[in-house]
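As a starting point, one isolated chain is supplied in structure tokens, in the form predicted alone.
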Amino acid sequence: MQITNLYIDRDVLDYPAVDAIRTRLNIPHTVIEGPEKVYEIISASADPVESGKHALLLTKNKGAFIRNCPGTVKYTCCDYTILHIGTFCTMDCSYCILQSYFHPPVLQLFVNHDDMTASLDSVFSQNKKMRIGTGEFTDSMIWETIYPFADKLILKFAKQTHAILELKTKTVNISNILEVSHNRKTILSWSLNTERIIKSEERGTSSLDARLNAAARCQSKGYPLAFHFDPMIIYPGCEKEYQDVIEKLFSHVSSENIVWISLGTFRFMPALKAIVEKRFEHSKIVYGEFIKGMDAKMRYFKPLRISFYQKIISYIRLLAPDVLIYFCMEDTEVWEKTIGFDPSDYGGLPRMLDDSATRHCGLSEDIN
């Protein structure tokens, strides 16, 4: 993580997050009354994305720790949880949309540890099955270089039966939590692309064989893993490209270590088109096939997507024929025509994962 700028709010200043960050960071740091004069400073630069990405602002999460996934309106969800640790991330993908998402884009780490752990207190004592993940607003794994708490997370999830942690990345930041006591109910995933992709589209994320390798250190401790193959960019020959990911990701891991893989092509709500055009100026990504779907976001033409998405999912059935593949934000007839059935048929696709993660990580029956 290449901070240059460290704020701190005055709110947080004896916070114990705070003085080893300070110390570990060891650079100049501004104390601020609160957040927005942090947000000024960002809106004003000439680029915002970039700019947030090298200013840390330390301050508390003042709304809810534990939230819904928002979904997409008139596509299936997968009903997640999210644990809210904190905002936007250090690496920078071409088609990410945070980007867009924030105004300003700036990362910030929530140092409110004490009210994050009765969140999840009040989450455990209901007994109910979740999937929770801390990688919906940033990246799980890039605080492990400044701040190393996963470990903590992992330790705390151990002790209870009803939910399990998901923490995706695309870093190999892993080595703070190979000998942690996790008793499967932490997964550890990946988000993974062609190698083209990876080194034109996703700079300052790990490569592909690095992320593997991790993945395959991790299966080795016993933790059970997941993949994400999102977004995939539709262009010629990619087809080929993904299938050469698919086969050296079964070279390293085992299918049966494999709670879940999800499959999404790219999608963008259209005011990301001209912050990558801007910031990505030899990416060609928002140019393919692309109509507004039932969410206003730009979607492949849905017969493209349905004939990528039946070549992608063959290649992973010849090789892994029981694992859950699914997909983030389709609709029942790309379902029906690519895995040949609609979650609702097996309960829905919260019930779908819930049954994977109940197999692989031994989570206990609801009692409420």
Second form
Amino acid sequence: MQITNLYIDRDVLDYPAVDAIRTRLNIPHTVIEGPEKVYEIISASADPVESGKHALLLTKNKGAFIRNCPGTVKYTCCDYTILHIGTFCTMDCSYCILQSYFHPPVLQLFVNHDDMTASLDSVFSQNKKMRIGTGEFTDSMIWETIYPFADKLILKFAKQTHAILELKTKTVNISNILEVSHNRKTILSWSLNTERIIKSEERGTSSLDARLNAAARCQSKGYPLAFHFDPMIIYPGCEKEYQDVIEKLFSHVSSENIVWISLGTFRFMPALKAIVEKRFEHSKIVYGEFIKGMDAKMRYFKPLRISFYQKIISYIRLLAPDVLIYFCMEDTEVWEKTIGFDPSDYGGLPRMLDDSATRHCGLSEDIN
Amino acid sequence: MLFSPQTIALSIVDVADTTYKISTSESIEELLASINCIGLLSPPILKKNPRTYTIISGFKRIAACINLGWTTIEARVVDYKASDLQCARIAIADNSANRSLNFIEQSISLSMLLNYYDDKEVIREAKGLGLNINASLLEKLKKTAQLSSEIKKTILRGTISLTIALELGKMDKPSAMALSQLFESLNPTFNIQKEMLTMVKEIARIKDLSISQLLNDKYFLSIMENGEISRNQKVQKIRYYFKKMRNPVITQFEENFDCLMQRIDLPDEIKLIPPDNFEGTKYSIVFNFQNPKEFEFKKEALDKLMLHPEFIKIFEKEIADYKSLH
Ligand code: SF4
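Given the form predicted alone above, what does the protein look like in the form predicted together with the partner chain?
Let us now look at the entire complex, which starts with that chain.
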């Protein structure tokens, strides 16, 4: 999606990133006295989600760069840490939670990178195992073609041994990071879906083949990889199509180089339904067999999820018996009925993921 | 603007011209009785044309007088130079001064004004003419004005709510008519209408059918045409039919659960309650007892429950070879 409006918070006018982005975008910009002005403009538009995808705000992250992922006690959480580099996304997935998460949704890129570096230094100094990702409130790599800074993050993480960085994306913007000395402390990860869903529900994202080719190139440069089948959509014939994706995945990359694969079926806050209906006229994803889950999100009926996961896991296990599979936000019952154990039997999900990261990325043991 | 009181021959009043007609009520029975008894208290307002008179306000009064065989009528006449807007304003002011206008009448009134004013001005203007309208009501009334006359009639009869009517207004005509007829013939509560509407809209989207095609289905028609069941029973059957189409796996699962419960055959007054939507993992047993003897009896039944071969199946949450719609 093209950026047509560039807003620059006066506070960051002389930051180096701003100059670079301005030159690169080469569109007129507006200097504003604070983000509120942009929020107002976007909120007042007829379709704030659409407008929000065309307007980029360069500003400061005035809050915390490092945050805990907002999980819920009702479902098993992976205890992830977010590096908050910006908000919203230039791609346009029908199911994207960010459409209803921000009020209004605004593309923000935080350019106070010195503050971000300081936050990371402080985290690293704790010598505590951490999995840190930038792809929670945005896609990790969307800005790489305009202002590449993933390489700097990768280098930063390469110099320590307790935390890993996960860059999660649906783009293939990897050219700038291929030659970086990553020291295997950065995991490149892609969200995967069936070709049908990518075509119908993931506007502006790269194709499945392109994602897998990019993953293979990163693997050839020694990067550890991860994949997220999330959100999986249940539709007639979906099992076969997800099986095709799984087969394709393992024909591109080695299961031994995969740190983890997450699975999650589509879930959404009820407010998203109207947005999808309005913005994605042909989408049927909100008409699945949903019930209100214990976290108030709509989820597929549990027996349906269990049956579906059992099949997907059997397809993965056939090709990659040892790869770590985990669920994003499912409860013990789902774990036991599909994967066959409760994460707490292995010290809990965070521990399982940390162990896998330790094995694949060579993390040091906790000092504390 | 001046109104001049005049006596006008009813034969030259153009009753077919409904340009300024706001009232949706056609019934003149009460008016007939009142005019017959004490005469015409409030003279209608007419606009003079070269050869005829257009009614601005008082359609029912004139119809009643004609019905009573009157040949002339006392009227307030507006000069032929009066603009359409002036006449519309008079019509709205006169109608709203005499009674509160229903939704359809308000939408007719606004449509008249919207020919001349933008949204902001129209709210101000309407207020001056006795109509209290805010921006969100204005939007609804604008949409109401677009509805077909059949749907407007169902609103007036109180069969469907405005919200439902506006939803019907967004559909293709055959679908809107099919649903409106469904609501008309079964007269379900507004909440059930809303549930049915959402269900059929979603089923139609899932199945790539129009709503009218969906409501032409043999099984659906057989319920509608079944003369042996009551209206309420039809409502229940249709809701279940929609539910089964919308959520086949969930409905099948619930049916299976009920079958299991029947086979387990717990004594009356012992209830096994599954978690909400079968999502959580906590089941509960509720039972009532009146004395220690009854407690003992129910406790024994609960002990036997553990041994029942079907009991364990409840917790498996398995679905039989599902063919999900989705
Ligand atoms: S790529 Fe991710 S962040 Fe971007 S629109 Fe899709 S789901 Fe949202």
